[in-house]
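Read the single chain below, which is given as structure tokens and is the form predicted on its own.
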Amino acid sequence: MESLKVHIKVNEDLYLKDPESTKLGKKIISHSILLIDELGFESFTFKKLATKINSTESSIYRYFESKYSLLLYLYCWYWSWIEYKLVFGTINTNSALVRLKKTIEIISSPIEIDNDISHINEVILKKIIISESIKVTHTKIVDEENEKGHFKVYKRIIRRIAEIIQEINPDYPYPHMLVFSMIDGVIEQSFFSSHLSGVTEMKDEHDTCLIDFYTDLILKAIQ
């Protein structure tokens, strides 16, 4: 059976030219993920990326005006992909409780390669989200970026899961805070499992304990 071709749509304001529209654009995205993971965002430059892909800095600047814009694109792409997984993972499920459990599982599970999207390594991209996304959300221009709608998908994911919680228990007063705590916690736990292991029971990025932990936490909270 032929593999389904998936296209993850990202806010057009995030790029000058859609990297999904050309082979070079896809190459820029693919290798930027590998290089940011290898070097860290501070040491990553378009010059180094251009060398890696046998191209020029100017060709990369035709797609993104800065390396920050590229990082923001990767951040938004990741959460758009997660939303896609949530939609298709729960689309035929009528039970709100089953949908909530499946949603927690999708958010909290170790990431696996999505074979329907060949040019992006989602496993490495999540490592970038874990280590570098604070450079997107904790900035002086975060309000400006929010006004442009760059966090729309992230907020929509939280709202989507919060609505499931409200469906189960309409009287629970903090559904958005609870969902945010889970999503942010998955990122933080994953980071600290590699760097400050004494503060978490999570052993490594392949550990599935987050599913059990957040399922237990959320279901008990909304009882």
Given for the second form:
2 protein chains.
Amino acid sequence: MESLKVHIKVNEDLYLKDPESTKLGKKIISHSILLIDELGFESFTFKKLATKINSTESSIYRYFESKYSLLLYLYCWYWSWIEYKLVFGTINTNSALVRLKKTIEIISSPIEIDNDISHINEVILKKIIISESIKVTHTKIVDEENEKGHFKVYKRIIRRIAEIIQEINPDYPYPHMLVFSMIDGVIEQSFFSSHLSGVTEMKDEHDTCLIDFYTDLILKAIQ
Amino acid sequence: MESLKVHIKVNEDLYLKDPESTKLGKKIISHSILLIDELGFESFTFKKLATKINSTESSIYRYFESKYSLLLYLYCWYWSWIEYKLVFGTINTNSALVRLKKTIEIISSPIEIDNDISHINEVILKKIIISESIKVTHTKIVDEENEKGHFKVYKRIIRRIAEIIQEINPDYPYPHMLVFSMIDGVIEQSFFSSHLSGVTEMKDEHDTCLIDFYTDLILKAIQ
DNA sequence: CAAATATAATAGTATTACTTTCAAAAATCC
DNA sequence: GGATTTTTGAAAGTAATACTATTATATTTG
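Mind giving me the form predicted together with another copy of the chain, seeing as the form predicted on its own was just shown?
Time for the whole complex; same chain goes first.
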């Protein structure tokens, strides 16, 4: 059976030319994910990517201003996809508590292969988000990017979940901090689990203990 | 009154020549902190630093292999200093709960100027740690650095605090994850508080609400 | 004061992140 | 199906960066 195809749309000013609109564009996206994962963002260059996909540096520059803006594109795509999963996963659920538990599960679960979205490998994309997304946020131009609205989706996700918490306990004073703690913590613990053993009980990126940890932590905090 | 001078020692393989041993070395450290804060790590270069301190690129290269290893030095220095504050701040305290509370306070408090250590501006150093330390950890060579023992202090801090938690509640299953959550969360929330308003209730880097947030969170989690 | 060491001045290299130009190929329009 | 527009490829060029190497000049030390 053919499954439902979902198209994640990102802000138009993230690219010079929509990579979803052409074959070369899609190749740039799918292979950049693989190559950034392979080399790390610092060693990743448009020249190397061009060689990989039998194209040229200048062709890639027609889609993205810089390798940084390509990473920003992937970052925005990822969080839009997560938002879609959150909305889809909690639809028709009346109980705020059930919605919260489901939300925590979606945020802290390891990614499984999702065939609904063709050319993007979400498992490797998450690996990139885990190891490289701080290169999108921790920069001198973060405020500029923020003003352009590039963190809108990320912030909306936090707001959405914080609202569920407020529904459950309107008196809890730090719902956003609690949610941010989880969203950021999932990424960071996933990274450190496979690099600095000893800082976390998590064994690797596929360990599901994060669900358990954050469910317990959040429910106790807001009880 | 002359205050107690404390000398923080870092691993010898972090530098080519000990910057604490000469006037130029100390100038490199103190001014690199100011310049990295001013320009951001990406735009910071040894050439610019050399100009600032009326020296030359090649002289700075005699102390540090690369700008990256200078950042690693600052990173290690910072965590050694935090460890010293933790040990000093919980000495002679028998109750594990009191030690835990004090620890949380030390980790999540904004930094105040500490005149005990002369040429290093700890307030600005923390700003650098907040915005740049991920450039030490989130890199392809993190495993290599880990093997060289450069994250030993950081990991020991987590272990230390996790042990206090285990003393209070030996059955809590995720003491390291909980501690890591706090240590990493403090840094990340401090960063985002001043850049992405809306993701946290924290107003800025000087807001003390983190103490309150983490004290409540951790005590409820392990109760 | 001599010898050893540290620093400054200068020049040079490979790589990177991009830009420009122009020709060839492909898609689109009538 | 041929003309036109758009997209891509090939090649060369630029400024900046992250270092290295060499030699001369200070500065420290015994």
